[in-house]
Every structure is written in C-alpha cells, then in structure tokens.
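Next comes just one chain, in structure tokens: the form predicted alone.
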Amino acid sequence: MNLTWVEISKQALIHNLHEFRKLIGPHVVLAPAIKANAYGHGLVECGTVFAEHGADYLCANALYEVEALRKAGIKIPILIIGYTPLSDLGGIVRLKAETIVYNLETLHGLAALGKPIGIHLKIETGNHRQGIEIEQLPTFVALLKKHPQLELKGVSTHFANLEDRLNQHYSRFQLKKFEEAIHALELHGMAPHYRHCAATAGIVAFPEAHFNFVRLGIGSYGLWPSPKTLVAAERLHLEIKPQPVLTWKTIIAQVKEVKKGSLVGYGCTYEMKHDGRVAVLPIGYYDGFVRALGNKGFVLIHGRRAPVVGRVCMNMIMVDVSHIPQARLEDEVVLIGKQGNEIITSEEMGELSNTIHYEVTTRINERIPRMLKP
C-alpha cells in the first residue's frame, strides 16, 4: 500500500488539450510543455496521453526528460527549450529531438556532430533569461550557412510579464522586437518556419502572439497562470474551462487523543485549546507538502477540512481531527483535490506557502507514484 500517491485524470488532460485548441484553431502547432515531471503530473503519464490525443509536439527541459518519453514509445517531435551540456549534445541527435539554441557555443558543438538538427533560436526580447540579441544574429546566420546540416526549423521567445498585467505594453513591445528579429533573420535568407511566444497566458490573452506554434504550459493540467490571466479570458468572452487533472492523496498512519494544552510538534509552536483527537499524516517536506503550512494548511478527511497543527516534519504531518469522529487508521486523505462537497486547491497551498500554484505541484517528490486515472 502507498503512503502517498497522485492520480491524474486523463480525460481532464484530453479535456484540457481540446479547449486550448478551440483558442489556437487547427492549423496551430499545439505543444504542450512537460518540463519539470509535467509541472508535478507525472512525465511520461502525461506525454503520453498528451502523444496520443493531439499534441503535435512536446516541450521538455532537458535530455534526460526526452530519454524517458522516448523508452516510454513517444514518437512525435520533442523540442528541449532548456539547455543541454556541450558534452551531450550527441544525445539530441539519438534521441531525435528538436532544441532551443542561444549560445554560439551550442551551435558550434551541433554543427561539429555532422547530423541533421532541428534547432529553434531563441531571441531576446526583454526578459533575459535566455536570449539572442538581435544584433548577435548575423554570426548565427553565418555558422548555420556554414552547415547546411542544421537546420533552422523556428525561432521563438518568451513574455516576461503577460500572466502578470492585464496591461499588454511590455509584451507588446517584446512582439515588436521578436518581428523585428524574424525580419532581420529573412533578409539574411533565413525563414524558419515555426514562429513561437506563446505560452498559456499568451495563448489566453494574446492572439497576436499565437503565430502557428504554441508552447501550451499550465494549462495543460488546468491550471490558470494566474488570476489575471482568467480575468482576460473573461473580457475577451473565451469559452474555455479547463479542469485540474491532480488530485494528492495519503492515508492516516496514527489517530490519538491529545488533552487541552498540550503541544504539537516540534518546537511546540501549537497549543490544543481543547481534548480532542489529532491524526498524524504519513507526508512531509521531503514529499513536497510546503514546510510553511505549519499551522496554516488543511487537509479533507471524509469530506472536511482538517486543519494542520504543529510545524510540518520531513515525513509527518499533524491534524486536528476532533471535529470529524470516523476518522480511523488507514482512512484516506486528500492533499490538493476534491472529497465529497469540499476542495483544496494547489491555488489555495500556495497562498497558503506565500509561493504559487507551479511551485506546488512541481515540489510533489518524484518517487511518489502518478496513476492515471480514466
């Protein structure tokens, strides 16, 4: 038996894929990102379904990432948007994959393998983060010219702030400047066919950025970027609803009655205020529960809230049970999701955290078990 699991619904995920395609319509390359174990949901669970109900390509981090869905028989195209170590860069080649470049460095080292590369350029608009500077491009261009090889299949950047504002100014400036490169990449006889900003709040909000390739990120798994984000969705009228796929669960490992006044946990920052009972949870810090929802989190124990009492420990957690007298040994918990009328959601764990929804859910350990769950 499990301690602690995850199930994922896969006709949320294919529900989530179908309503993000009504926004970018069917000529629109649809890429949902996997990066990070899927944002917490599991890698290959979620590539696969996502290989198998209309994703054209998916978007992973890293080589190792790739390794996996690859033995898992995942076939269609897989762009690396992270950055792969000059040293392994024979492993995009082997594992037919697609990647980001932004180093002179990195193009060097592709063009020295003497294959056939899908590569994708990365401009720098006004995040930096990764990024080629417009004026650095004429030395791409040349060294891609110097090895027909490589082939320049996209070119792509990314927002800094559109799942932050509903003002557009910023990014609409990062668009004039990611034109400006497509531009300066065509005078030099370079045309890549793939053009791509646009994650899911640019998806959301921002049509124009849509061009024909999207990078579809949270919402994959039903999450909105942000509540911004569905603040536009709204104004523009989209009928979109996405639906989380995660629910977290574990089991009670121990039920005890705790007199009036005495402390929980370490560092007895919780006093009970009355008897009561008080469940311990097999799940902790190291499983990716945040340690800043001691005395703050809640947890559904037969369909009610249970609140979190004493410091969150590496692998237990303490809650308060009185109120919920059929909690037994062994009953099932539920961490982020639903239980009968009441839900937690992973919105809810960050604010809880003072962190955000992506960190929660990408904190789940990943020895812990994802089912899918039809």
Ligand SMILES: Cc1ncc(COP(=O)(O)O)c(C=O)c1O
Second form
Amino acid sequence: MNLTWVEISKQALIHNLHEFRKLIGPHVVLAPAIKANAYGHGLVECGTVFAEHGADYLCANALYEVEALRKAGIKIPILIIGYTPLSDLGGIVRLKAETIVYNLETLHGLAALGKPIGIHLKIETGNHRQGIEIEQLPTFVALLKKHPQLELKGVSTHFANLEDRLNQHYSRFQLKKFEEAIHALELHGMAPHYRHCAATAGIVAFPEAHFNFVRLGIGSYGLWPSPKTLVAAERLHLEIKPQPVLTWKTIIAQVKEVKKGSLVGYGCTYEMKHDGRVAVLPIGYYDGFVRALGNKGFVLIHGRRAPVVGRVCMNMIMVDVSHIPQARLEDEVVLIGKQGNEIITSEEMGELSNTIHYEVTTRINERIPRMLKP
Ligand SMILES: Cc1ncc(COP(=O)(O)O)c(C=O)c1O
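Taking the form predicted alone as the starting point, write out the structure of the form predicted in complex with this ligand.
Full assembly next; the chain just shown is listed first.
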C-alpha cells in the first residue's frame, strides 16, 4: 500500500488538449510542455496520453526526459527547450530530438556532430533569460549555412509577463522584436517553418502570437496560468473550461486525543484550543507538501476540511480532526483535489504558502506514484 499517491485523470488530460485545440485551430502545432515531470503530473504517463490524443510535438526541458519518453515508445517530435551541456549534445541525435539554440557554443557543438539535427533558434525579445540578440543573428546564420545538415526548423521566443498583466504593452513590444528577428532571418535567406512564442497565457489572451506552433504548459494540466488569464478569457468570451487533472492523496497514520493547552509539533507553534483529536499524516516537505503550510494549510477528510496544526515536518504533518469524529486510521485523505463537496486547489495551496501553483505541483516528489485513472 502506498503512503501517498497522485491520481491523474486521463479523461481530463484529453479534454484539456481538445479545449486548447479549439482555440488554436487544426493547423497550428500543439506542443504540450511535459518538463518538470509534466508539471508534477507524471512525465511518461502524461506524455503518452498527449502523444496518443492529438499532441503534435512535446516540449521537454532536458535530455533525461526525452530518454524516458523514447523508452516508453513515444515517437512524436520532442523539442528540448532547456540547456543541454556541450558534452551531451550527441544525445540529441541519438534520441532523435530537436533543440532550441541560443548560444553559439551549442551551435558549434551540434555542427561538429556532422549529423542532421532540427534546430529552433530562440530570440531575445525582452525576457533576458535564454535568447539571441537580433544583432547576433548573422553569425548564427553564417554557421548554419556552413553546415546544411543542421536544419533550421523553427524560431521562437518567450513572453515575460503575459500572465501577470491585462495590458499587453510589453508583450506587444516583444512580439514586434520577434517579428523583426524573423524578418532579419528572411533577409538572410532563412525562413524557418515553425514560429512560436505562445505558452498557455498567449494561447488564451494573445491570438496574434499563435503563429503556427504553441507551447502549452500549465493549461494541459487544467490550470490557469493566473487569475488574470481567466479574466482575459472572459473578456474575449472564450468558451474554454480546462479541468484540473491531479488529485494528491495520503492516508491517516495515527489518530490521537489531545488535551486543551497541549502544544503540537516542532517549535511548539500550535496550542490546542479545546480537548480534541489530531490525525498524523505520513507526508511532509520531503514529499513536496510545502513547509510554509504549517498552521495555514488544509486537507480533506470525509469531505471536510481539516486544518494543518503545527509545523510541517520532513515526513509528517498533523491535522485537527476534532470536528470529524468518523476519522480513523488509514482513512483516505485528499491533499489536492476534491472529496465530497469540498475541494483544495493547487492555486489555494500556492496562495496560502506564498508561492504559485506551478511550484506546488512540480514540487510533488517524483518518487510518489502517479496513477493514471480513466
Ligand atoms: C519556454 C517555455 N515555453 C512554454 C512554457 C509553458 O508555459 P505555461 O506553463 O505558462 O503554459 C514554459 C514554462 O515555463 C517555458 O519556459
């Protein structure tokens, strides 16, 4: 029996792909991002469902993810959008992946392999993360021309704050720079087929940015990038209803009577306000239950909210179940998801712990089994 596990709804994963497909139309490449263990939802489990149900590409961060996906029999194109060390570039060829390129050393390294490789240049447009400045493009183009086995399949960029703002001034500025870069490439006789800059917020709120390829991350898992993106969708009258995919569960490991005035957990940070009952759950910050949820978070037991009392420990938390008399040893507990009429969302957990839901789901320890449910 597992102490903790994550259930993944296959139906919701497929539903979400269809919802976003409606927004982009049939001819735009839909490339779900499965990096970071599919945002904590299970790399191979989600990658397989996506590949079988309408994804055209997958976006990975690193080679080890591509390795796992290929091992699982996934054959669709996979684009690496993170960094591959120069010593490992051969893996891109071996695993038949494509890669984003944003520095010259990588391009030299790929050229030296002497093998056909699909490349997507990443343009610096204002995020100041990965990216080639427009003035540097001629050097990249010259190298690509010298090595025709390197196929320039795409050109891309990434928006810095589309999910944080309803006004799109900065995104429009970035889009303009992106278009200038495409134009510069064309002047050099290079016309990469794929053009991509939209992640979930761009797909929803910025149709001009769809071009012919989108990188759908958090939306694949039924989550909005931010409340602002939801507002943008409503303003545009978009009929799109992503469904959260993940339910995180555990069981009760002990139920004990605790007297009024007793102190609970490390640091004695919680004092019982009444004679009551506390349940101990066998999960902690090691599992990805954020420590900042101590004395703040909730779990669901028998369809009711039970508050976390005391600090979150490495492998345990304590919750007050005084108001849930039926709570017993090994009863099922929901950490994220629905139980009865109650729900705890990853957004709520993020807010309570002063982070974002992206971090909440990606932090769920990879060791915890992901169980695909129909
Ligand atoms: C380059 C790139 N593209 C796409 C995505 C997907 O973003 P989202 O999860 O907001 O859809 C990310 C996410 O971090 C990213 O870094």
